[in-house]
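Only one chain is included here, represented as structure tokens and corresponding to the form predicted alone.
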Amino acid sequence: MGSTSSTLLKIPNVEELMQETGFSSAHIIRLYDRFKALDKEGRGHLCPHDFGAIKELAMNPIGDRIIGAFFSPGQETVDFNNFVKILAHFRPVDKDRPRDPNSPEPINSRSNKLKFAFQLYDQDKDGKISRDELLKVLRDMLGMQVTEEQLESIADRTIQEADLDRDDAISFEEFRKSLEKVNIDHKMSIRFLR
């Protein structure tokens, strides 16, 4: 127990950490050693090269897109304490945990999720999807399973079904509503925090 405690005391601002995130100290703590495991060189603060650990990551064909969502435009390295907060948007929704009326939504509600999946695609942050971003990501995902052919119908059916507004491109709420029947609980979450 004596370790647990010295290991919160080392994380600034934990309680208002844990309150944000709905992390408990004991996720905190094993977030705290993996991103101590991730940071080989002791910096205090995580770069874009330093996720190439995560073997998932690795493998997985958008995962540079996963590791540029841990980093704001312009900025290289990330703390810990928005790491947990980049994390969180995976944490499964706790139905049981009272939620303040006058607090902010929680980071892993269906919305700040939906938010995250939407910049993942949004790579000039300009507030749409476009049929190059759309196609950039199927791309990623698809490469040779399909073809280019294939792909470009894939994009174009998409914005078609998605673009509610007919300006060639999906916005937010075009891709929130576009996802109404999706659990996106279930298909953003991880449950290795358990």
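Rigid core: the largest C-alpha set superposing within 1.5 Å between the two forms. Note that the coordinates shown come from a computational prediction; the quantities given were computed from them, not determined experimentally. Numbering follows the first chain given and starts at 1. Compared with the form predicted together with the partner chain:
In this overlay on the rigid core, M141 has a C-alpha that sits less than 2 Å away from its partner position between these two forms.
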Second form
Amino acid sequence: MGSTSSTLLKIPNVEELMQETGFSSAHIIRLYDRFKALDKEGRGHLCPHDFGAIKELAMNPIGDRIIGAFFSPGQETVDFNNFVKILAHFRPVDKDRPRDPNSPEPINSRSNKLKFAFQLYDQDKDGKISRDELLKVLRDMLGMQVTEEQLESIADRTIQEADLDRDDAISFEEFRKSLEKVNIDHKMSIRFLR
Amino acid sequence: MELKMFIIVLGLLVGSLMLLEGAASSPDMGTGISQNNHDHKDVGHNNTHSKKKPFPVLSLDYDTVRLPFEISLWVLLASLMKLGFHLIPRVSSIVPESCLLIVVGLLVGGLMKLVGESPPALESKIFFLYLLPPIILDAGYFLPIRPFTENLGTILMFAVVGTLWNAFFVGGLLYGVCQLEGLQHLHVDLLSCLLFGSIISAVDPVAVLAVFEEIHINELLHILVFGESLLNDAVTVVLYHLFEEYSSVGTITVTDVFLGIVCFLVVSLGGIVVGAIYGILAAFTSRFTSHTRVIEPLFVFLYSYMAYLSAEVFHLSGIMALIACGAVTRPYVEANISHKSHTTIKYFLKMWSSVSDTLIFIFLGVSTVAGPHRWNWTFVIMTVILSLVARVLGVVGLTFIINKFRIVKLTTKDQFIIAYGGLRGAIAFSLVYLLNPHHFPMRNMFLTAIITVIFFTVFVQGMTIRPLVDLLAVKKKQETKRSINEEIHTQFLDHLLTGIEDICGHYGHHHWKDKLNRFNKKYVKKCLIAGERSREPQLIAFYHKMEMKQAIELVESGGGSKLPSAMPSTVSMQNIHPKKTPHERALPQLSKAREEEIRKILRTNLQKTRQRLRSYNRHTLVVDPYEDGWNDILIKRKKMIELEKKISQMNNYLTVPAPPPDSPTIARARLSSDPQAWGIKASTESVPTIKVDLASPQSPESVNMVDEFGKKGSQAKESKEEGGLMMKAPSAAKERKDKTADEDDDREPQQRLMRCLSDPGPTADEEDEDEPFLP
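With the form predicted alone done, generate the form predicted together with the partner chain in the same format.
Expanding to the full complex; the earlier chain stays at the top.
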């Protein structure tokens, strides 16, 4: 099984990556294989087109947003390291991690998971989910089945419920607060990324 | 004072119960009575020889009504007991209801014995056929699907492996103990012990429900213990039959074990399939019930009961069939049936399960006094200890394995509660009771031991679990309702996770859930849900439910006080100038435009709520005197004008007085789609209405919005403040422009609204309302 170590060697800065994301080597290898499978042309990085080729993702109502989240603003490609870093958000939380106050919060902490989700709402990256952005999300999710008025009512109600500082938009803190009862650690974790 | 009266009534009741039992069962009186009334001929015949008796003006004929009378008396007693416990607040907060009921049963049994009567024991047939199904159906129908499926793996582990472990551990060790010196006279063989072990190892859903309902523990633990108690039925059934079959033979071979495993799969999966089939049938039937709303609940009950009985015919797991039926039926039936039917189903289920529950515990007490006992210190004590030990070891061991696969791990506290919550109950008792004394000479001993274990778990564990939960600071159930934010974000996260799983190429939990949802939406919903509702997305259904609840709450609260401006329901009206909102939130004075809006809101929303509740009334027994009659229209018109005057005089004051009904003229004008006319005049309103076309084949309950704004997407709904509840209905595609048949709708008297709204129905219990199926 020499392929394990050889695969690892192919990846630049793999030690650093493992440290930062908390993935084990087995996971890294798995993700690397997946990356290679997606990267059909073997260029060493992925572009949105490659993601689009995933059939189920195309059917996903927010598929485009998810794909967009992998690419930093302005960039057209994502390399393996960034690919893994994004996926690290979905690693289950380690409960018994020693709390080192000096080290930065791990990528898969509850707060960072929520931030990732928040960014998917907040496309213009102004730190708030405006009414229009919310409407867009609702439209994506509910599609053709509802009228515009219904969408707007729902959007209004949502904002009013969550909006505490009355700026008619949902900030990250308000977003976090409205989800305090939901078990984010459970909801936003993928089992195999352990 | 209340208490004293109550006790007197109770005493009279118990006394009469026993008297009647005595009267009926004593042969002399019976004959004497029957002779008088049934055998006219005889009497006549006798008359020729004896003196003619005067015509009996008043006679006693108890025999014909004996059975129903006694049953009713028992049920009445049970219900009064339940009532009584809540009159004594202190006791009911310390002692769980189940304990009190068993004590009552003991007392009644004891009394009966004193009088000389033999107290009736809990017959297994009655228990399994009549008392158990309502409780299980109630549990299955309101099963919270999402936590259940999320924790299915864990639950199955506990149910199957845990029960097996318990059975073999207890059975084996008991056999070992019985082999010891001094106990060999008992002649218990291995198979009998294993049978006993398997009976006693099953956690009982009735007992668990009874106790856990009162302690309001967090959802995860509740569903784990409860789910386990439901799913272990299959294991129990198989083990029971296996050991019972072969105990007479004396040996079990490997083939038998293998067959046993196959049997287990057949029993559990078969039960589920049977339940699912009946569930789909029920859902399908409910699609066509739009014209006979009154019997809708009956279908749900009947199909579920038939599912149970059908499963029992084949010795499949009846409990699993019932759960499957309830869980499958619910999402589709709820979309099809009317609001009132839904309330009826809920209340009937709760009522029946409550009565069953009470009766079971009382009878358990009575049977303890009645049942033939054989006390053997060692056996009984060992049983109790072993079952406790087995449970703890089982839970700890299994959790260790399970935690390797769980994302959210089970802590030690959780494990303790799970182990401690493994209560045994009436199912175990009934199963032992079913044993044939000839095949099992030790039956009485088993009976005693089981009763002791049941008493121990229910009393000791049941009473102490509440303080323990507080002591260990176990997370309690969160009482607040789901907000629309949570709903939206949760769905969003579901999609997100599905997407990420697809990217990773990992076919996980979300992937399959998504696939199932898609299948559900595409094929199943189309078949099983009538009309428009089949295309209604989950979120919209949820949103409607919320708005509806708020509407009812709003009107019920009278709407007299100034409603806080931050009331969520109001915002749904904000469409035109959202930017204006922050500035004008605190309105000191109502401008004219505002007044109009408010008036409009009131009118529309009240009419809407009315409509939803009203269309069901058409088929009820109550003949509504206001159903017909055009003179009403004039009255309503007058009232409306008065109301408008009133409103224009008010400032920050929103009321819901005798709400303004609509005349057909207005309705018709409205329907001719005049979106921009926001005039004060009543006749040229264009208010969004709910068009309930009763003539349509589609369910009247699926209210259709007259989309008078057309597809221009004009934002004609401007409103501000409170009272604004826009219930929007799902029919986006169809614009119902046919206004002809709608005069019926408009002759709506407000009194009906008030009457309808006095039904506390859906607002009373929110636990189950907000659980969408596969959200």
